[in-house]
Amino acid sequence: MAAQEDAFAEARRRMVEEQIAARGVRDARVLEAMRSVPRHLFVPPKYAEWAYGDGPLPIGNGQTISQPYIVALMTELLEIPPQGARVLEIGTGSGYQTAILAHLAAEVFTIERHASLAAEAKARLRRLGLENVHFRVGDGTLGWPEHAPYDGILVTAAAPEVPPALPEQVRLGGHIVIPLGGRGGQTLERWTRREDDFERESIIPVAFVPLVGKQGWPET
């Protein structure tokens, strides 16, 4: 056994080295995060050899665990305050963004429209000993606008558009970091709060799957 998490460690060094930090992520904090998460942890067990590759894996539900690259890429999108920020996930699916969140903001809030993911990633947190994330099961798209506003929002599926109710819920200041698009194909977008408006950055093209809710896709 110990041998064997040794192997992962070292899968997940290469991991951040070679897939991450080579492409251009470059916040400590963040790849310091992504060198402590035990992503083996967060698939299927049949799934755990290929934890630390290049790519989406199944969870169940007909949801993925993201890419690791695509992962540390929208946390550090999200540039998240060191003291005492709180943050809303959209979409908990397996729990390992919510991990990767949780080593970095104060207070993570998440949302998940799967009692069953939800479950089990909430087991998976507290195992690890994250006990600063809040659970919520329900429709991700409208957010959660009793803990708002937030230093950030990152949804993790793909949306026509940005639901009318999250940048309600996000500071001034504060971004949401989300894949727009069609079901086939999106781009990773920013968008950061101004005074009176949102600047809006495009990124680089994503496949996620959708966002499935009242302000976004419906069910099919």
Second form
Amino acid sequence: MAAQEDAFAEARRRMVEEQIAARGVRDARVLEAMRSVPRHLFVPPKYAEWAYGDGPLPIGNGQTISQPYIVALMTELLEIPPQGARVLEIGTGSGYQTAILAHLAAEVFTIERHASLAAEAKARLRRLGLENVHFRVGDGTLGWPEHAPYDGILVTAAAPEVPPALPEQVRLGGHIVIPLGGRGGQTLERWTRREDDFERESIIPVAFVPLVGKQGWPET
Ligand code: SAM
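Mind pulling up the form predicted together with S-adenosylmethionine next to the form predicted on its own we just looked at?
Below is the whole assembly, all chains and molecules, this chain first.
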């Protein structure tokens, strides 16, 4: 068992070096979080040996755990302040990205539309001793206004446009990181709240599962 844990830790170290730092993610806190969260505990056991590979994996309900590099990049783009930060995540999925955020923010609020995924994610994070995460089952396209404003909002599913409820839930200077585009492929974008408007940056092409909800895609 200990030998296997060592092998997973070594696989994580290589994942960070070869897939993440090598592609330009530099934030030391993000790299440290990616080195410490055991991704193999967030995938179905039959996929554990592929947990540190360079791609997404199925997690049930037709959903996926995102590629490690994309998780790291999206986290870096959020620029989470080192003290007292509050972050909203839409699309809990396996809870892997949530766990990374929980290492960097004081409080994480995460919403998932599939109750079974949310329950599994919650159990994983509790087992890992991550207590600073609040879970909600429901439509994340509406945000979670009761705890706004957030320092950052991370959307882990693809939307046709930024759901109109979200911009007002991010603080001045805070970021929304979101894949935007059609169902077949999107661009990862970062929107930063300025005094009168949002500054919009296109980052890289990505392929995410759809954000399904009132202010996202309709269910098919
Ligand atoms: N970051 C996750 C991880 O590390 O496992 C992967 C997230 S997966 C790519 C996208 C998730 O968004 C899915 O679990 C999906 O059910 C969820 N989702 C889609 N539309 C949603 C909505 N309107 N509200 C909340 N969750 C939603």
